[in-house]
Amino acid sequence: MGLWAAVKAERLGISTLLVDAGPLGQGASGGLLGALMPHTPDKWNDKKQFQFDALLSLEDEIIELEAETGLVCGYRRSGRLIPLPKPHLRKIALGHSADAEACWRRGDRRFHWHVLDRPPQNGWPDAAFAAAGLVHDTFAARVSPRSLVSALVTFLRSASNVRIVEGLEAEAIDPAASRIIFHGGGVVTFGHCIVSAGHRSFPLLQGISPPLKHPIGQPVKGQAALLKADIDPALPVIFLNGLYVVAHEGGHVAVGSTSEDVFDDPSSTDAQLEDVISRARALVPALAQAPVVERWAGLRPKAIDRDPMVGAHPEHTRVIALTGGFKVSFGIAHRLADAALNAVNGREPRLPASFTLANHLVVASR
């Protein structure tokens, strides 16, 4: 999120400081899965309209970082299949078809919700999981994460307007005096300070808020690996009961995830991660003897209530959040960005109410 709004920032030609802990680009948005994947089209509300409307832009702001990069991000519309193993299922999912018909489209673009009776590629998932047949949802997508980090990278560090410092990681926000303090003693001013530091977002901007009963935020550990496989790369996203099964290019194989709420290590893989490749080998017969070319783990940035955090503060317009989304951000990181600009710009930010940062304040202090 952090790297979309500066690469935002430099185009609206704002002259920006982008800090970075580490590397850029290098925590939970480095890992392996890279699945997009949209809100079931039922029950229809501004959150899922505005994951609609991001989802489908994306198409369009890669093509263009593309074309400014000359790198290639991975990114294909690959459609989605969710097993139904039991006919109840089979039911809800008819009802949901009707639900895209009415809610997927955009001008003339439609996307489908449909009910297939059997895989549409013998083994891509194998049939015993899909006992009362499978959801072929055509607008979910994927993208290679560390690829379009990369053309977000290679962007900024040509940049005009954004100067770049890498392994600063910063200890509190100063809101009266407009100042970033860092660890080691650095300071920094501001007019505005986009937060966008993943879970690490949640103690800065915490320590701006009155006292709050409840943590507005925490990290979430998850794991995933790439396997090496010889798999058509256009094949759909395949999802069941949490486990994704992502085909990249170069016949790479990606399958996550674990959601950990409580971890000794952030970033070592153990018997979770065997359990989820161990998952993914019997879902697609393909993979049961596919080398396992890298295991991942990272921490994502969960807000109380699961959603995006973006926005001002309300007692400190300045500094502005981006972060939270957890699961869903990766996809719609350009949009919120484009809400955090907004709000440097003194615009409205045009976002779903749950979003705000100020909805995750009042929930906090419940």
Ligand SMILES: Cc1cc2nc3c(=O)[nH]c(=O)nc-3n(C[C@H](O)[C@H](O)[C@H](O)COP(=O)(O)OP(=O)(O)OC[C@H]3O[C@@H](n4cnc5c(N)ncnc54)[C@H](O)[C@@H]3O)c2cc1C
Second form
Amino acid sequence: MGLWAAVKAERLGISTLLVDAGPLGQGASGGLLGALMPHTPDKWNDKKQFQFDALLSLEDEIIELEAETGLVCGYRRSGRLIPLPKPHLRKIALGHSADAEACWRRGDRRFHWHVLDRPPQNGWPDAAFAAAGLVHDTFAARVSPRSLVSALVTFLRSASNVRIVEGLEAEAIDPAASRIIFHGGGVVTFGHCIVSAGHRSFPLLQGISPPLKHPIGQPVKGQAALLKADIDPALPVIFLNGLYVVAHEGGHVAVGSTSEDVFDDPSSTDAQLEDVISRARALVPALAQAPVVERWAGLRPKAIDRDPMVGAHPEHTRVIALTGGFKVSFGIAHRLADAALNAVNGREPRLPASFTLANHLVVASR
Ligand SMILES: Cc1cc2nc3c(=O)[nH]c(=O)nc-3n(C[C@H](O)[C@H](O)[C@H](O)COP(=O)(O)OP(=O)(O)OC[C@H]3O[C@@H](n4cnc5c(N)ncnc54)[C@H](O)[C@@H]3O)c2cc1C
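Since the structure above is the form predicted alone, I would like to see how the form predicted together with the ligand looks, so please show that one next.
Whole complex next, starting from this chain.
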């Protein structure tokens, strides 16, 4: 999120200091999965429209970034398959199919929520999981999280308006003096400050807010794994009951994820991940013997109202939130960064109301 904001600031010619507590890109964004999943196309609303626009525009953003850096981001609109184990789910899917025809369109681009009788490719997934057929959504996509992050970092390392400082941890914001206080006592003054520290944005923003009844957000741990298999990288993402199987380039297939509100160690992997891997092997027989090349865990930023948390602090308008992407950050971060930069430039952020920091503060005060 913060890397996109810095990229956008560079393009706007805004003098920027990008500070990260660690090396750049090693937070939740340094993971393995990279599924870019649209919401279902029913009950259309401003949130779904925002996400649709973001997922569509990401294509061009990636093309631009790849041209600027000479790097590839592992992006592909490969679509998504959702097995339907029960007949009533097929009925619902047929309804969504009509919704997609109405809502998933822009100019001459059309995306679909097809309902199929059997998997388009044998074993992807095993037909036993699709007793009532399966959905083929042609809008979903995937990106390699690390390749995208590398491209953003590469762009920023040669940016003329952005200075990068790594290994410097913000401890508090002092909005009255427009200062950030860092671990070790260092201080920086700012014109505007975009707080995009993943789940650690929540305590920083809470520290400048009136007393609230609830925390404004929390970390949710996720574990995922990368398998090596001879799989066509163009195959759609498979999604079943929270389990993702994502074919990436180079014979890699990412599987995930756990969702843990309570955990002891943020970065360890355990039996919960082994269960995810077993379920993925059953769903896709071609993965049965695939070696695991990496196991990984990270902390997603989940805001109190579950939606992203973006925009100016209502009482300290020079402090701007950019966090809370929870499980969908990769598809929308570039657009949320635009909204944060609009707030810097005194323009309308153009966000669904529930995404605003102001809204989350109200929810946390109830
Ligand atoms: C297992 C797993 C699977 C996921 N799968 C997907 C998926 O398929 N699709 C999807 O869209 N999303 C997915 N997500 C969610 C996604 O990874 C996150 O929502 C996203 O990476 C959050 O990005 P961020 O920039 O807000 O935070 P981060 O990537 O965590 O970045 C925060 C940065 O802030 C820095 N920082 C923290 N505290 C401070 C401080 N005090 N001072 C200075 N710097 C600080 C950190 O070092 C870090 O670099 C997944 C997450 C997990 C864990």
